[in-house]
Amino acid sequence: MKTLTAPVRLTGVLRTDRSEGSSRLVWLIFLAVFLVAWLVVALGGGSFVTVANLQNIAQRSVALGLVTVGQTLAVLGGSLDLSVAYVVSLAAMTAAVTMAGDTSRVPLGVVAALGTGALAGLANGLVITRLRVNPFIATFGVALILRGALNAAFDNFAGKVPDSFQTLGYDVVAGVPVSLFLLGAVIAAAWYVMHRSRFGHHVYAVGGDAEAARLSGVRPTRILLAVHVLCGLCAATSGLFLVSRLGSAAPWVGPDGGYDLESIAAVVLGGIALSGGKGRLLGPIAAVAILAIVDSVFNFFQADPFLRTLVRGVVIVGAVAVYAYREARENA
């Protein structure tokens, strides 16, 4: 039996090893994609490594990166969340309508947006744990509920954030976008929770084997509720970033970004096992950067968006195939 890395009382057999899975391979893929992009753009007569382009790639990574952090927590816990795109829209709409262009209402708007995200995550968790609905169906159902509510209440852009709040979406400090500091803070907090706390240990345990975790004194229901609330908070934070960029919000802000399937794709590309309990948090972050680099290259060449989707699909399938081959060799 492997030695546990967290001080948890064992009353049964608990199998969990956070060292299983590594983000090293996906970071190597990121480096290779970056170098190929640099070469391709150079051959096309452009310059890939410029401050403006790197800032653009960073900005492109923020919204999806925030959602992906939350999605990673859910998947590591043995679940997933298909409602994140509509939680992004809900949070953005809540912030814009609450702030109403008034700087003094910014704190209230931020709290309200985060609160709606947490409530949406809690709803997902309760449907999964109390009603025992499969996470795919449960979160898809919540997504449809949110979609219906948003479309019934709004049919166009609504609300407004003050100019001071748009600092988050546009300002740069020492050449680094302010929004990247937000993403970095969220990643750092999530990394600490998942890799240095007892809660993170329990998330891996529940994702690896919920019954064994229960027999060992862990409460899987509470863990699943918590990871879904955190996922909702991450999606809401992404909504705050997007509304700071747009100045106001619309019901289609989240779905148009494809943050539900894109975040799951980043999780898979980042080496996280969809079965849960295996993988490292930083892998999906590298995957988000890879997707942003691919987008940047296609934008440089003004390529057909359908071709861009095709290439993204090839990259994801190829990466997953490499992981599967590598795991098969290790288990042989």
Given for the second form:
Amino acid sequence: MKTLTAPVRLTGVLRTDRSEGSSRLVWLIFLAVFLVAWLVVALGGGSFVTVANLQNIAQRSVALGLVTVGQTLAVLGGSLDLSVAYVVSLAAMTAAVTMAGDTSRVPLGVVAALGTGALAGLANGLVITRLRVNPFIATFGVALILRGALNAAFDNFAGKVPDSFQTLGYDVVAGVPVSLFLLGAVIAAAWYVMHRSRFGHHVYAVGGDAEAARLSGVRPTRILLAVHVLCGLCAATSGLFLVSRLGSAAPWVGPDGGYDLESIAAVVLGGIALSGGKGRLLGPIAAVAILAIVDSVFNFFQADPFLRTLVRGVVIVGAVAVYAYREARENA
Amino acid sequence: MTTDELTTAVPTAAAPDRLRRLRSVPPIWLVLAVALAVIIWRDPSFAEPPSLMAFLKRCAPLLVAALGELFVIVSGEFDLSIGALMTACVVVAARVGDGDPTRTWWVIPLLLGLGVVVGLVNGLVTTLLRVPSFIATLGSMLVLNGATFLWTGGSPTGALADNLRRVGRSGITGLPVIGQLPWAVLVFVVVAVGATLLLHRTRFGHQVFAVGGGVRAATLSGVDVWRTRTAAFVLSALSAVIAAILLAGFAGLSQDAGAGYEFQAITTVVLAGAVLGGGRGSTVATVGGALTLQALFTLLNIFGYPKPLRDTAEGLLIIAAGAYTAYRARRSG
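Same protein, different condition: the form predicted alone was shown, now please give the form predicted in complex with the partner chain.
Full complex below, order starting with the chain above.
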């Protein structure tokens, strides 16, 4: 039998947390960046550690952070999702149009937005698993389809969320923005799923070697479908947060934030291998916080936004080069 | 197999062989033929040589960019930086040329030099620093976008010289039948023939396929993997520079001149049956891919669909192409 000739490797399934790597390095970098930012801003005559500024950094992290959690799951499963930016827009538009400024329709709007996100993720997953299209092409194709449909249907801001829903974007409880609780809850749930549940182990197994995982009894098709649905849900949650900030939605709210490439950049900055199956969930979260701190320092000095883009490019490539160097040395 | 078997096997295999050869024609040509037929049915004037020439002219920048991207994809990598490089070229040409035709003779080599540098950086960061090309070229994209507009202060300044724009805009006039042969068409024919010879007829081309097919096997058979991949990135960047010069001709100066070209080029290459991950692809089919994409846009235009639906059509097409390629690979493997 053909299937039995391949070596049956159980390591993919029986992996311990230890071999998934550690996000400690990224958190150390986060700490260093935080201290440097503090120092630089203090030397510039400002104060970095104020409640207002820290709240600002947190708010900034929420939208990208939510998308990045989903993207991390997709990349760990050996896939990736280029459609997240348009899923963010799709969910934001759905929520704004469904709620139409009416408080009693908030639950309906939230369910509808999450539903469209899950459906978009399911579409990605089905194209990848059933039609066996490369994830890059599949999710890029879905992104184009969504972009065309959104831009054909809306050419400006549309819909409205009620003021009661905007509390998610603006309210602060005990000095902590409400949206941070949302991000925290999503991260906690994802962390539990990825690092403490059987499903999480299976995602690592499929991302590490789908064929080995299949031979040891995991169904890669199901895992990939689930991972893409979860990724769509995370992007939709981010869309809900954005629409609560903006009060209304436009087709370009997602792509203007650059959430597709930025979330992938955050994932690799967080020490997750693009080839899948390696790295821990909290790494990319630290990376999102690092990017938000750097942004806030640039804002403080009112630096040219193009300088920020340039620095971001160098930082991303530099960080990944360091990871690649460390890994090559460890393997040698 | 002995010689006897071979000689007896040949005549019986001839008929299915021809059928198989017909089936091995990339289906992109079939899609193109149908699209063109529908266009001509709705708008017979499209079949006249001058409007066909105008059609080819519109395809030229994407075609040239896609042929460069093909080398990188066949070698098993991505190049996401070509759109940003194209924008940078148009903006740099306008800023340093400042509309002065006498500067064009050194502006073009300068742009090609910029292309070589960007290609080398992409290639070396990918091969020597072992950064995945997706990230390496995403980084170049950010750096190029940031640097270009940091330099010009946010919006493009200066002007494009007339003789530089002529390459993309005008052509050899007064010819029989076609009327005008646009320079852009001439450029893309030269690039297409050059790329075909280089990829399918030279030792370097074979090495590109070998590296994309499997790094270990290529290394063991003596291919210099990092040199081959770096050369592919340089070719991609040079094609992007040529595409940018064509684009500067008919689109002019704008701050998002090349935006989205990286993904359009990848779409084109995938439509042509290339496989992301490397080892498969063809220049001739890539030409078919670019023509098909443009024909599809023309078609949507004729039927009066809103412009955004182009994206939707492109998305459906790229998924269909990816699914078909995967289906073929499963059946033949």
